[in-house]
Structure formats: structure tokens, C-alpha cells
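Starting off, we have a lone chain in the form predicted alone, written out as C-alpha cells.
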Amino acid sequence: MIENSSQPIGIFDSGIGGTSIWKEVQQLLPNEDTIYLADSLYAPYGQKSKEDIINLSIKNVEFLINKNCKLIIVACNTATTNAIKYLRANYSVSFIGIEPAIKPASLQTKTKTIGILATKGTLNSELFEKTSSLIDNDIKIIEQIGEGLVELIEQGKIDSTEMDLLLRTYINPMLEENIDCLVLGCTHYPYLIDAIKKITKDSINIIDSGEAVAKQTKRILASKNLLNRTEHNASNIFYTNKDKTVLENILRGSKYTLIEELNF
């Protein structure tokens, strides 16, 4: 496929979480048309095998390629850490991946202790292990699998008592270890920032990858002369393979063109 600047940016995630990335991209690149695929039927990816994650990622990428996307953002930490190497080797389209922002946290920490909240699939991946190994040995990384968090977010239970109790079981032990930075290693988790702040009382820095991903997207498009410089009402189309209600709620107040349910 020969890309041109008027084609859309494709984005996929294991559900609605990658919309946190989409919002950053849309804010930085308002002229870009986007197509977002929420693979919510198969969420979460974090508990699946590497083979399953690669196969799901292939399915999503081929859907977006068929929509003529000029670049694809893998807006899922688990899919990035397990599948992006395969995707880059087998497709000619450019890919932007999502990695936990461990390095920025390591540069900001004063207590030399940082926490990372992520899925099992991300924390157990080869790419995460490689990234972690590059951090100074004097910095302690407290890893916590956020089991159950994605499911609650996908059910629209962000502000529920159930979510608050679950978050406390994950965050309080890290606070006891004296973390001063918490890395959100899943694109669903930025929707929990307010809930996390209630627990931490704003005593720590919360770091996610959204802004950095948007900036990298702009750099890659510019380097390939694919930035859409035409001022127009951008088209932002969302597809989901589950009930679109939760996606509609998470996008409330955002500029989008269409949300469509798929049998996919």
C-alpha cells in the first residue's frame, strides 16, 4: 500500500483504554482523520498467551490496513510488548508502540523507588524485561499486576466502590515501599488517575505514555511527509465488537464522527 497524507491514522487496543492515547493524538494533530478499533470482546489481553496476543493483533492490523490507514498505533501495552516485533517484520505500514514510561520515572524519582501497575502480559514480556534492565541498578522497581482493573473499566465501573477497593489493594503496598512515582503500564489505567489520587493524596507522580506517543506519531508522520496539513473537520470513527455504550460514555465531550458495532 502506498500511503498519502490524507489517509487516516489507525489505532487499536484490547478495548476502550486506548482512547486515552487517541485523545492525546487528536489534541496534538487535530487535522488527522483517525479510525479506532476497540477489541473489547477479547479484553483483557493481559492474561492471554503470546501466540493469542499476536493473532489478535494481526486481526486488528488487517482490519485497519483494509481501512487504508497510513500508520497504526498499537495503543495497548500488552500487544506492543508481545506482538509489535512480529507486526513490524510482516507489514510495511509504520507502527507506533506503547511501552511503560519506566525511564521518565527513573529520572524523576527522589526515593529511588518507583511502582509500575500493568497487566501480567506486559510485565512478563521480553520487551519489558529489556527496558527494565536499562534502568540504573540503584533504582528499585515495584511491579504490580493490575488484575481485574481492565474488566471493571470495560464494564463502566471506573468510579465504583469495587474499583476503589481493588486499587487500594494494589497501591497501598507500593506506598509502603516508599514509591514516589507510579507508572501506568496499561492504556486503560489513565482513566483511573482521579481514583488513584484519592488513595495517594497527590503524594506521588503518576506517569503515563499518552503525550509521548502522540509526539512520536507526529515525528514519524513528519519524517515520512505524511502529516495532514489540510485544515478540515477531521473524521474520527470508532469501531467496537461489544456494546458501544461504555465507549460512548468514555468519549463524552470528545469530537467523534461515528461509533459502530461490529461482528468481529
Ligand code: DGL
Second form
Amino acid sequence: MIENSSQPIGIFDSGIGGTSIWKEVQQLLPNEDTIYLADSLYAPYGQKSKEDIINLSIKNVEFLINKNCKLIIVACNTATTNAIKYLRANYSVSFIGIEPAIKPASLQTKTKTIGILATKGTLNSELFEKTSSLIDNDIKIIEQIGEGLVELIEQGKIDSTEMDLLLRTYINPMLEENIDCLVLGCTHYPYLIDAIKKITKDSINIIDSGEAVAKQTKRILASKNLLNRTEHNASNIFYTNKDKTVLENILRGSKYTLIEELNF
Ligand code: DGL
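Next up, the form predicted together with the named molecule, please; the one we just looked at was the form predicted alone.
Let us now look at the entire complex, which starts with that chain.
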């Protein structure tokens, strides 16, 4: 297929977390039409096998290709680290992925200790192992699986006692190890920044890759002459295979056109 600039950008995640990436993309590229797919019925991906994550990613990608997307953002660290290699090898459309920002964190840390909160699937992936092996040996990386966090976010329990207690069990031990940077290695977690700051009392840097993904998307579209330069009211459509209320809540105040529940 020959892509053209008026086609939409496709974005998918295991659920609502990738909307944190959509918000960055929408802010940087307000002229682009977007189609977002939340695979919430199958969330979380984090505990699934690599094979399952690849199969779910194929399903999502084919949905977005059928919607005529010119580029696809894999707005999920777990799907990127486990499936993007397969996707790039099997589909001609361009993919932008997201990976935990441990490199920028390693350049910022003064205590030489950084924490990373991500899913099991991301932390155990070959791609993450490769990226972390490139970090200077004198930097200590403390990995923490954020088990249960995605489930609570998908249930709309961002600002809950349950969330606060769970986050404390993950973050306090890292603070005791003297981290001064915390990398958010899951696109759901930017929605926890306020809750995390309550625990860290703003004493550390919280780093995520959302803005970098939006910038990379712009760069790739520009290099392929696919930036939409036609002045128009952009259309931003969201599909979910679960109750759309959680998506509606997370998008409150954002410029979306439609949120639809579908079977997929
Ligand atoms: N947003 C996904 C990520 O960035 C969450 C994975 C999951 O569903 O467990 O990794």
C-alpha cells in the first residue's frame, strides 16, 4: 500500500495507558487524524507469554491497517519490547515503539542509582536486556515489576487507597536504595505521577518516554513526506473492546471525536 498524508495515525495499547502517548501526539501534531485502539478486554499484557503478546499485537495491527492507518504507534512498552521486531518484519507500514527511558535517566542520575517500574513482560524481554546492557556499569538499575498497577488503572482506581498502598510497596524500597530517578516503563504509569509524587515528596525525577515518542513520530512522518499539512478539524476516534466509561474518564477535557465499544 502507498500511504498518503491524509490517512490517520493508528495507536494501540493493551488498554487505556497508551492515551498518555496519544495526548503527547495530539499536542505536537494537532493536524493529524488518529485512531486509537484499547485492547482492554485482554489487559494486562504484562504477565502474558511473548507468543501471546505477539498474537494480540497482530490482531491490533490488522485492525488499524484495515482502518487505513499510515503509521502505527505501539503505545505499549510490553508490546514493543516483545513484538515490534516481528511486526516490522511482517508488515510494510511504519511502526513507532516505546521503550523505558533508562538511557536518559542514566545521564541524569547523581546518586548513580535509578529505579525502573515496568511490567514483567518488559523487564524480562530481550530488547530491554539489550538496552540495559548498554548503560554504564557504574550505574545501578533497580528493576521493579509493577504487578497489579495496570489492573487498578483499567478499573479506574487511580486515586485510591489500594493504589497508594501498592505503590508504596514498590517505591519505598527503591527510595531506601537512594534512587534519584524513576523511569516509568509502562504507558499506563504516567497517570500515577501525582500518586507517586505523594510518596516521593517530589524528591526524585520521574521520567517517561511519551514526549520522545511524539517527536519521533513527527520525525518519521516528515522523512516520509506523510505529515498532514491540510488545515482541518482533526478527527480522533477511540475504540475499546470493554466498557467505554474508563476511557471517557481518562479523556475528559481532551479533543476526541468519538469513543466506541466494539468486539475485537
Ligand atoms: N501500557 C502497557 C505497557 O506500556 C501495559 C502492559 C500491560 O497491559 O500489562 O507496558
